[in-house]
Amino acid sequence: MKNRLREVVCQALRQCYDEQLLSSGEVPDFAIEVPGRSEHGDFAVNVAMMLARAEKQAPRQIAETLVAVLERQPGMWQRIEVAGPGFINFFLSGKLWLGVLEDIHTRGRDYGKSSVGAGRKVQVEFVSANPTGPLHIGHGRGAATGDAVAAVLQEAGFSVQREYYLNDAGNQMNTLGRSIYLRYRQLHGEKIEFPEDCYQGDYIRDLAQQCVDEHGDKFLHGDAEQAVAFFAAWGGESIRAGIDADLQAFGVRFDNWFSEQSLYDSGQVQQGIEALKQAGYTYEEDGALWFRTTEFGDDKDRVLVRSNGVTTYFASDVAYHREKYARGFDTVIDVWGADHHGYVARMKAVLAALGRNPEDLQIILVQLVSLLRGGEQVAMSTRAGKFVTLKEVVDEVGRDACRFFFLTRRGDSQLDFDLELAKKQSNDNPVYYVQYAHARVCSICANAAQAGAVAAAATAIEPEHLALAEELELIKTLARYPEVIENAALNYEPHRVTFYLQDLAARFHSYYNQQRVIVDDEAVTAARLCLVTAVRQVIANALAVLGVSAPEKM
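Will you show this chain by itself, using the form predicted on its own?
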């Protein structure tokens, strides 16, 4: 609706210039806002104040001139007012608002989609947990966030790839191999004091038992280092397969799994280091190779190669991000745990040093989830082995509730996950409240079919058939959905969609509790069915973006 209003105002401005009512010939990039108070109209435009200097006129005088032209548009307005220093307040006609229902029913699942992304290539990399243990509840929040960010970007017309970066190189894999190997030996009766720096979880023992079942005592008598290497590779792949299965059960699928080890095998880690050297941003000190990240706003320089000749994780991160842009992505979005906030400045520095706009890399930080059981917070530590897995929570509360709850707040805000609330079938449970609105419309439609009532085409509805204030507010809320999606995409904030859904559901439930949809007046019934089925469509569209189902019965 804002876009349509902008077109009409621009057309009126050009007409003013043609008729010499205005002289400058400029069409400024004016703002269209929804006033805080309904008595100030549906929309307010500041174009007159933006033209005042160029026209050398008072804003109110320009506004009155423009309003005189706008009022020639038949059927669009209830009225137009000039307010304050020169705002133009628009009160749209009921017929114009009914066009929103027509748009929804015509476009169906495509309502809310736009081309603002213009096909630009975006990669969203998320989860990327080390393959050293199963996903815990904190990983689940990152998974839901990354997947929803990718989804809103796709709705807004971007070309999106979802990627998982597999940290399958480095010391943690050796620790995994050693952990499984020692448990394997214990299962064969050896008395071994299990080291504290190994992974403690029961899953390590399960993996060791699986290897005993498959290979017997094969690894007891050979070279220990070779056995650890085998367990690291075999265990890592087993855990990775489990991670993939858990994510698919959570509704998350990746377009690409990228191996960190492949960066070493292909020589890209060294190539990345050489690129920084050639750019003049490295130096040697104390036998180590450093990158001058402080020249780009970091608090201290960072080591690329240690004095013992071993590259750092940062060096592989340099190579990985350099490789991403080589694939042609315009923007790369990384979804990280909040504990990685210190990495933001140094990764932005990498882009700047390599001659790329640092804004081509966007970092979304996701806070951990506080999970409560009986008022006690559950500790989560992969190494200590005391944590709640994503699979456990999904099995307990369901995928829909889990995803929706994760997305009810900004990723960088603390989130308390109330397991009992997530399972509750009441209005206090936000996902139940929204899904029930969809199911309730389905029930209304079933009752209407039994009564022989059908929804009217939006073009056949007269404004007086949807004249109630709450009906108009519902239509206005539906009209906001495309803008919600666009803003969620451009700001990488999918929680805006959950906020919107809760608002839409609240307005619908309130309307339903006050008004009957199927009434004696056939025309009113048909109009209301058109309205509520539009509500159902938008709820289904928005839930699909969040990866949440839209049930027909509850």
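Can you switch from the form predicted on its own and show the form predicted in complex with the RNA instead?
The text that comes after this line covers the one chain and nothing more.
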């Protein structure tokens, strides 16, 4: 609707120049917005104010000129007026609004999809937790956010891949192997003190027990190093599979799992280092190889190869991101925990050094979640094995509530997740409010079917049958949806969809309490059913994007 209006206004503006009613010839990038108050019309345009300087005329005067030309288009509006400092307010005709309902019903699940993404290839990499333990609640927020960002981009016409980067190289895997190995020996009756730098969680003991069941004492007698290597590889894969299962239970499915180790095996880590060397951005100092990231705005240079010859994690990240673009992605999005924000500058530096626009890498920082239980902070530490897993939380408060809750805040705000509260308040959790609206429409439809009432086709509705203020407000809210999706996608802000849903549900509930849908007048009933089912469709579409179910009954 907005885009249509923009075209009409631009056309009228050009017409003004053709007829020499205005002289500057400028077509500024003006704003079209939905005013906060309905007296200000359905849409307001600020173009006259933007032209004031170039035209050397008062904004209101310019607006009057433009309006005179716009009014030549019959049927589109009830009226157009100049207001305030020079806004042009548009009051659209009722017929035009009914087109929105028609659009929703013909497009169904596709309503809200657009092609602004133009099929550009985008990769969203998220979660990417080390396979050394189960996912905890903080990862859940990253999962919900990353998945919703990907979904919203898909909706907006981007070609999206969801990827999980598996940090299966480096000494953490060795630590994992050692941890399982020591527990394994303990289970065979050996009295060993369990080192502090090993993973303390109970899941390590469970893995060891599984090995005892499957392999007996086979690893007690062989070479310890080989045993550790086995436990590292086997344990890592086993944990990875567990992570995958937990994510699927949370409704998140990855298109690809990418192994860090594979970058070493294929020689790409070395190639990445070579590329930087050849570009002239490296130097040696104290026996280590450095990357001059300060050249690109980082606050200090970073080591790629340590003086002992071992590459850093950063070196594999260079290779990893090179590899992503080699796969043909136009834009790469990394979803990180906010505690990694210090890493952003050096990653952008990698792009710049490789001759790529740093904007092609978008980093979404998701603040960590502090978990509370009854107002008390729950201490979490992966290493100490003290944490509440994502699975536990999902089992406790439910997948829908959990996902929706994570998306009721912008990613960069900190979030307290109180388990007691989440459970206790589950009834007035906003997710139920939205789902309830959906279920209500379903219930109305069931009643209508029983009464033999049928929804009208939008094209068959007389405007006066959907002319109440609440009805127009509802339709306008529905009309906004495609734009909400588009903005959520372009800004990587899925929480906008969540807030939109709450707004739509609120308007629907309010309408429901004021007006009955099924009334004696058949034509009015049919028109209202058409409206209400459109609401249901949009709620279902938006919930689907967020990965939340839209139940017919609750």
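Numbering follows the first chain given and starts at 1. Rigid core here is just the name for the largest C-alpha set that superposes within 1.5 Å across the two forms. It should be emphasised that the depicted structure is a prediction, and the values quoted were computed from it without experimental measurement.
For the motion between these two forms, the hinge, where fit shifts from one rigid part to the other, lands on Phe91 out of Trp336, Ala448, Phe91, Leu304. Superposing C-alpha atoms between these two forms reveals a rigid-body rotation of the smaller part against the larger of 14 degrees.
The two forms line up on their rigid core, and Gln20 then has its Cα shifted by 5.8 Å between these two forms.
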